[in-house]
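The chain that follows stands alone, in the form predicted on its own, written as structure tokens.
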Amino acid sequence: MNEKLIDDIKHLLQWYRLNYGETLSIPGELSFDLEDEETAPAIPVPQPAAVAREADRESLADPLKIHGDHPRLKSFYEEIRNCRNCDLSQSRKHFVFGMGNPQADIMFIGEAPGRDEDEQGFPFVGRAGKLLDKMLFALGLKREDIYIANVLKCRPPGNRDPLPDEVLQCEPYLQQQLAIIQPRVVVALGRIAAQVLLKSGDSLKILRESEHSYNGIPFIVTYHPAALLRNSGWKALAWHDLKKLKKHMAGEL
């Protein structure tokens, strides 16, 4: 058996276990427990000791996870930390920038911060950034791998999918981040997301299914980590995304 076949099932047995539990079952045929293996690392974030009230609403997040000291980004960052060009910047506790590595090859985008994010700081921490981290451990990666960021910087109140208007002011940052950052691929984590980059009206099931590219830039749609907590049964869809963002890295597409 070859090495390459052996690394795919190793990395597929790891996916079921971290979301299926520690037994595979197939009916009719057999049923086994995984091999133990050493559980995905947590992921430290730091927990603020109060929510910024100041009218500028300094955010309390550790500056060097999300600019990574990188001149440019460092920079940006700096520059639009504050802003005030949509309604969300009233009703915001943080200004998520983005969170990872400034030279990273991949970068995930999803649609906007939730109420997790919004208090930290920083993209993904809550539930779903639970699961998007054991998603990261199951193709061998860490947070430390990868950038994250949104489409949007600021949370919608109650979680509600972005107004056309703060797309159009907060798309160009996004812009700048990739522009920075430079990624060989990009990941877009559910629909909104995906609609909004790739300005398609099209479902999910067909953007996952196409083949797509952002500036240049290979671009793979799977689910928002969220929906994966709504409904297990896309798990196993999602996994087939995440293998082409395998075959991607491996430069087999």
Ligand code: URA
Given for the second form:
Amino acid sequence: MNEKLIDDIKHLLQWYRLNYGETLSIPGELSFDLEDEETAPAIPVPQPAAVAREADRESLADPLKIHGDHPRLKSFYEEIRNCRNCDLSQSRKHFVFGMGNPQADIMFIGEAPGRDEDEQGFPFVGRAGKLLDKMLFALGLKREDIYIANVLKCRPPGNRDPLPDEVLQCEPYLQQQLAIIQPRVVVALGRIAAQVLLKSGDSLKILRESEHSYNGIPFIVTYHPAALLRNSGWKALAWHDLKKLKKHMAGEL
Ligand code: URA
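Cool, the form predicted on its own is there; where's the form predicted in complex with uracil?
Up next: the whole complex, starting with the chain shown before.
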């Protein structure tokens, strides 16, 4: 057996053990079942969330994780990091530019920083971020393999939806990040990211079920991890969406 296959099998078994414990029973197709941090089974195997938390701590000490020393991304970050284009700049603690690998093939797009992200200056570092890490792990990916950014770079007070004017001011930043990073696939996490980038008023259901491209780049729409934390019944549907990403990664789409 080749090493890659052995690694994949190990990975799958670790993921299964993490989510289901020691009993191996596969009811039909393997579904996407991710537990909240609080209810996750306490199994003495290295947990992806723990690994990711370490990576996050490292990234907090190393702002290079924002731009990876990529010349264009770095200079764009320097150019916009003190943005005062809208009122959110008054209440923010951090301008949350994004983080990850500027050479990534896959870019995930969220909505806006929440409280934890505002505190720390990095996207998806709170509970939704931990779930995102598990979603990545289930795909065989780590934070360092992708780039993540949000539509808004500053936290809307009380985590309300972005206002049209805030999106108007901030979206060009995201467009520029996409133009610099040039991912091979874009994944929109939730309705807002999908509607903004696709210039659509369609529901998440319709957006998830249709094929899209963004400036010629395949564009996958799935649930926001925060929505999956609220309604775990959607996790199987999210896994269905992420299987499209797997196919893109394998060059099958
Ligand atoms: N939700 C988002 O959409 N983005 C973040 O960075 C965190 C939570």
